[in-house]
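Okay, so here's just one chain, in structure tokens, the form predicted alone.
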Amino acid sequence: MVTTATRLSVKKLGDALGAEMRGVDLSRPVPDDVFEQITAAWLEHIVIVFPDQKLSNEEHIQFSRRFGPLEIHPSRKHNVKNYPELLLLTNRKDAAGNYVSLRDGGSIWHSDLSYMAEPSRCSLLYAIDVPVNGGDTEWANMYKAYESLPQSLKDRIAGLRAVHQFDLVENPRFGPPVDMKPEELKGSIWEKKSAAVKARTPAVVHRIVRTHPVTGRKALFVSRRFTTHVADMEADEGEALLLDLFDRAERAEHIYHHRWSVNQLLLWDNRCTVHLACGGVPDSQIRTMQRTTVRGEAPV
């Protein structure tokens, strides 16, 4: 690809992680030297915000593929019609009053697809409809979470592994909200998983501490949503350990809080972050996002 002399502007957004990048139109093919700048900034800042990007589905997918092969989300039912690489996240309803997709996806701290044998490398989320109220997202820096641990805790978790599971029913620390009616489960993270989805997402075991394959830095690799228990450890002891790690990871000093704008594309590294959809969108307002997910590698 032809290279250019383009220099992108990068503005740091928070002490923990996050930067805004301007000077590139992602609807057009990205020259190699510009992509190298994007990659370098991404590895340094972990979350990159690209404002004012007017992307078609094809353009969103094309740019995402620069980072590697794309995953098709294992649930399958919430993918964009004719674009299976795109996961639709919206609280929009159809004419019959049914939610057309997953309205509360990401509402518990998680790393995308950590429940796969080869968890996601990165995700790219594009904002189509942004509500006036609510709908923010937070990311936590899992490098900093690990680095902030006391040495005794680092020694304790070195070499330990934990189980990751997609089906929320298999997570012992959660259950549907007590005020949720049975008919409200549809289009929710609490909706029962089909046999086909369960077959595509058997439980997997990953190291609690992983080493990033590019930066070489160590990061915690556990989350409240998908990490169900510590392998080869008594349940109560393992849960106490995980809850301690979750609490430490989700401290304010590790978090970047993002308020969305229409036509923003956000890129983040799932190997060293967890994130949370903050919710709070009124029923009268619409939030619509589309996400690609890039296949990663088995954690080491």
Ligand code: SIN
Second form
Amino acid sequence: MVTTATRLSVKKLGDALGAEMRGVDLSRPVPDDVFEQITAAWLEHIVIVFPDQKLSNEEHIQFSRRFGPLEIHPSRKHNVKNYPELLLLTNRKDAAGNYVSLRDGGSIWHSDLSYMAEPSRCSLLYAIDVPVNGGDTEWANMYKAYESLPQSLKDRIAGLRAVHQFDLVENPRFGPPVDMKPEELKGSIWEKKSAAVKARTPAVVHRIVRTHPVTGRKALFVSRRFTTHVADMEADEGEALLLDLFDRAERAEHIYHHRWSVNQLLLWDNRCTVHLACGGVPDSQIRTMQRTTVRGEAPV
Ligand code: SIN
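Now show the form predicted together with this ligand, given that the preceding structure was the form predicted alone.
Zooming out: every chain and molecule, the one shown earlier first.
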């Protein structure tokens, strides 16, 4: 085991969740005892902000691999060239005026890749270009969301399962904004999924309440973006139940709001949070982020 005497500083960022960690250079191999400190802080605070990190693509990938095997995002075409493990989120356009990648991957509350049989354990998002206006991100604490439910509702959802799907067309709650021009659909979450993407992402069913495999705490595991309906329940009844759970989860007291700075790396736990990109970036400003997504385990 590689060890050092390094103690990292941990500063809590809010009541809902979140902490900032300083004292580690993630571009270098992280000693085991330092990684243990990071893991302990992450399990406690759920979202960890590492400021002032100068990371190459390889270094971002290498640090992410400490948490488990990395996913290649099922869309495939929104990856950084030659780095399939890195999802590129940017509002940059090419010379022809087309968006070069996904620009608004997360503008509806979601947990990354919850539509997979083994949803993501954690994500690591690195800020490369940060706009002056907009581009913030929010996370909601789904432990707190579950714990805040009245006992009658906890009893009602115990053992219930819900369907998660990647293709937004399958989601009864959303359709593209009516004033969206065809060229704006490209690179947005409304862009039509190809047959290949659909084949990689069949509908999956997960428990509405999952137990975190490490902390043993219960968390709500549903989101507006990917949870399309409650399994084995009449559609209207299931939708009313889900909308109630979403509204309760997204209450202000469960949320941490993050304003980005260049060279920040954020690590979060997808098993007990949902998040959303707040948007509001003017076309004249550039926002570029790169994300790794670590594979998790089937929820129980
Ligand atoms: C994401 O949904 O993973 C990214 C959120 C963001 O771009 O702020």
